[in-house]
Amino acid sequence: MSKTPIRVAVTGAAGQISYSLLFRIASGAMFGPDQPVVLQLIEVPFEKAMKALEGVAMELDDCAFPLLKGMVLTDDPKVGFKDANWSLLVGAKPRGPGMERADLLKDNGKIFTAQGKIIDEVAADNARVAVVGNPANTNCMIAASQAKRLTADRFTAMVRLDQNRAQAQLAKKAGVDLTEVANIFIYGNHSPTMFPAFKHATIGGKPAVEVIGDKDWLRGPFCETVGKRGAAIIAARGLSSAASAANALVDHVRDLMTPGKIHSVAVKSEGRYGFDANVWAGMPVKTTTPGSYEVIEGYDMCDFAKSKLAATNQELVEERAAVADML
């Protein structure tokens, strides 16, 4: 007997990230090679955006993916999120020239306030939400604050792109295959303040600090490269990260659906690792059952790590204060 299709709602469905994302979902990369899906594609109510979305849907049809069992194209979130098992909140207002971060927070806050309410009202009973649109941690917090039916643990924000970037940088520095690097976790905000906790990482089963043997590089250029990678990509190609962000979202959801996986996810901190109890912060989790996880606690932090966690926590607290009237 074939499996019941998973309904996947995606916002910003005609955008850059989604153009790299939707075909991978439909191919089985996110939920597995035997799991059918229905894509519920949501765009803003403008003719140009909906026309572009029609073109994306045509291409999905033309790929003839056996797992793709249907599509919904809409500019109405109540239609798009209806009965969704997973809601992938990719769309967000980008930061424009001269725009202050506080203004961006408030503008996006309005979007995620509305989406959080609607998801809580109409999504499936087992609904999960993954937030990609920046500032992802705080947008996730805002969406979760609107929910009465769905609990806070159903809302996660993506820091997997930072984890993937950190893993790649460690592998390059050590001159080893990417698969040799393990246990590199991201703490805090998805922003330049995030902290890739290199002390707990291993390379070929040995402590990364010992293998690399350059503490100054780890504390300086490594952290800076991972934290500012997005800006470097914009400077190089004139556009923000799209394919790598889509790939990270595939990793984020796939690992949250795979029991036993250990990975970095931004979740409600509940005070763990010294974070404010009410912010969403990146930290290591272990998937328990499909869609559910437990935070891995007990990793020791040196003074350097504690200072980095304090800095990223401060930024998250400031972001929460900026949108306090929306919570």
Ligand code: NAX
Second form
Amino acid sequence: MSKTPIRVAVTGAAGQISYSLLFRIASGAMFGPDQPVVLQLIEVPFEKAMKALEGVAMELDDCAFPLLKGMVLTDDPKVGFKDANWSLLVGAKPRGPGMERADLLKDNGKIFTAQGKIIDEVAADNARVAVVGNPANTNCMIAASQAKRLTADRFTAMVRLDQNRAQAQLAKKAGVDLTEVANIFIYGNHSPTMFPAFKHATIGGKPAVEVIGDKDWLRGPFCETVGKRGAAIIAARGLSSAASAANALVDHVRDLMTPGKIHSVAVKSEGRYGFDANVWAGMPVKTTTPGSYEVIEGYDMCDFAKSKLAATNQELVEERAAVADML
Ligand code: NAX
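Output the form predicted in complex with the ligand next; the form predicted on its own has already been displayed.
Zooming out: every chain and molecule, the one shown earlier first.
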């Protein structure tokens, strides 16, 4: 007997990231090769966006994906999030020229306040939320703050792109296959302040610090390359990361649905690793049952790591203060 479809709501469904993401979900990359899905695609109420969304839906039809059991196209979040098992919050207002970060936080805050409330009202009982739209950690905190029914652990933000970037950079530097690199986790904000904690990473089962043998590179160019990779891609491509972001979201959700997986996720810190208790910060988690996880605690931090964690925490605390009236 075939499984009940998973309902996946996606905001920003006519945007760049979704143009890579939706086809991967429908092909089975996110929930597995025998798991049917229904895509609930949400866009802004403008003709141009809804027309573009229709085009994307036509292409999804034209792929004849056996697992895609239905699509909902809507500009009404109450329809889009109805009974959703997963809500992928990709859509957000981009930072315009000359726009202050505080204004961006506030404008996006309004979007995520509304969406958090509606998801809490209409999504499925087992609802899970993954936030990609920037500033992702703070948007996730805002959405979670609106929920009365769904607990805070249901709301996660994506730092997996940063983890994947860090893994690739370590493999390149060591001249080994990517699969040799393990246990590289991202702490803090999805922004240039985030910290890829290289001390605990391994390459071929040995400490990455020993294999690489260049602490200055790890502390300097490595952290900087990972932190500023998004800007480097914009400079090269003229557009922000899209396919790699979609791929990271596939990894984020798939690993949260796969018991035993250990990976970086931004979650409510509850004071772990010295973060302010109420911010959403990247840290290592282990998936326990599909959709649930426990934070892996106890990785020791040297003074350098502590100073990096303090800086990224400071940024998260400032972002929280900028939207305090919305929480
Ligand atoms: P696009 O501008 O191509 O697409 C965004 C789409 O969202 C647009 O179609 C827009 O109409 C829609 N949208 C805006 N507000 C909405 C709302 N309230 N409800 C529904 N739809 C809405 O951006 P794209 O390149 O797809 O990036 C999307 C977001 O991901 C941006 O905020 C971006 O900064 C963020 N990113 C986050 C990353 C991460 O690792 N967390 C990495 C990649 C990316 O930069």
